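Next comes just one chain, in structure tokens: the form predicted on its own.
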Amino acid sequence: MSLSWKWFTEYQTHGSAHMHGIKRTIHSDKSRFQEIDVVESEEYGRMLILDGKVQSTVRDEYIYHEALVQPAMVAHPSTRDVLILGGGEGATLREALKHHSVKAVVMVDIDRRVVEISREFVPELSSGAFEDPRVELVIGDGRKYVEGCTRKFDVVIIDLTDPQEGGPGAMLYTKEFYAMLWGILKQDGVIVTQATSTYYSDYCFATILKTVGSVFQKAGGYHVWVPSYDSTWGIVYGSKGPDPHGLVGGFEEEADRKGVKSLRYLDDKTYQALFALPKDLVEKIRQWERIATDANPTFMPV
């Protein structure tokens, strides 16, 4: 049987890849910072790809974005002010705005074209979030914004591209940067960051976890299987107050109390599963001692 679509290959390492059947290319662009493609895939529908890496698909993006945003925000006693770094497609913003307690969200993305292209060609991802009056969109470098920031936030969500050598987000995974974030958090504030694959780059996940832990007394990591990434995907948090792990067994009740009712993936069972890191990964994290710094950052394999 012949197949009518073309194949897009995303490399996880130099020796491993995931192939996607592509029906058509909807839009292709190159900004000052990266290559941007929106394609119609056979398995996942419309797909946003940056520099050859799948960022979001309309079929399964909610798995990643709920897991990234909701643990920290539901754990926080009353999230009013939120900072999002990256997340140009708007899905992270959408998740944050589900909390009625939120009064203001500042979203900083370095690439205006990602925001524009996502809004035009995959509006399902943001679902109108950019039009919410609580949102302030800043086009600029996330690290420079934090360096000059005089505001304080309850939750900071870091939804950046992977730390690739020469990439736009590489210097936002270092001890120096996390120390800056500590300084712009309120007294019970929480940061949460995407932290790469826990399988293909377990060393990178472990480095981010250890680096956040070198700044925050309370730090932890969890992961979630994202089908379009073909991997469990790591997320790391650091907190001055609440610990998202403490919601195990009570996530649904607390989310419901805060009026967050439209979740498609997370419930008590899936929330508990987030924190069930396998024994071999836990042992690697225990043994791993590296801290990422500005002088010696961590990178994904490809």
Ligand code: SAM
Second form
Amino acid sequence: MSLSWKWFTEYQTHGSAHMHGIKRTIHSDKSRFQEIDVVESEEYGRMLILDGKVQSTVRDEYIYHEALVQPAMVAHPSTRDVLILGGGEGATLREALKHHSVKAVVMVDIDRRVVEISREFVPELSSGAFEDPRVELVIGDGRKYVEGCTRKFDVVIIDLTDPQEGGPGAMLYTKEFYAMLWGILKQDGVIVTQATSTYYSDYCFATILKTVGSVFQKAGGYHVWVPSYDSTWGIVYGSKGPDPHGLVGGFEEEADRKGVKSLRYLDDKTYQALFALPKDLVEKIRQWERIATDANPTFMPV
Ligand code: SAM
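Right, and the form predicted together with this ligand of this protein, after the form predicted on its own?
Now the full complex is given, and it begins with the chain already shown.
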């Protein structure tokens, strides 16, 4: 069999990787912050890759983005003001805007080029979300924005690149940062963050969960299988009020009540499955004591 594509290799650890057949490169760039590639892959269609890490593919992005955004937003009694940190391709924004109760979304991404390139070369990820009049796009560091923020939010969604040593997102996974987020949440406010692989970096997921739990009385974690990430992907929340876990068995009804209709992945069965963490991971979390701080942050293996 002759293959007419090249191979892109994404490493999960030094000893494990996922290879993607690439038919052509659509656009390559290097911004002040990262290398940005959009490629046409054989299996997943167009893919956004930052610093060699797959961020979103047109074929399976909805799995990750629905799982990141909807549990916190559907659990919240009535989300009006939303803050998104990162999420440059606009798919997290698209999910948040599905809620008619939302009046304003501030999205803060450090890299203007990721937003521009995604809008030009993979517009289906944002599906027009950047043109929505409820959206304010801020180009800047998410941590600096939160430090100087005088507004209050119902839900804060943290969709940053992984905590990699030297990467732009590493200092947005620490106890000090989560304490700042607590301060800009309204009563009943919820934060939710991507929390890396629950297999290849289970220690990172456990650390983020324990760190959020050191600031918020209610904290929890769940995960979802994302084919293009080749892993179950962890998501962690901290809440002043509602607990997304409480929606097990009633997710569809509540999503429907909030006017959120066009979901492709989440229904009552898949929602329940999010919270079914395997026994060995639950045991690891139970025993885990490490908390990430500014002085001692947590990092992915590669
Ligand atoms: N969950 C996705 C993943 O890791 O596969 C994240 C996707 S999203 C494209 C990540 C975004 O975070 C990028 O657009 C990047 O520019 C942004 N980002 C990284 N560090 C940031 C920071 N300190 N403040 C704001 N945005 C940041």
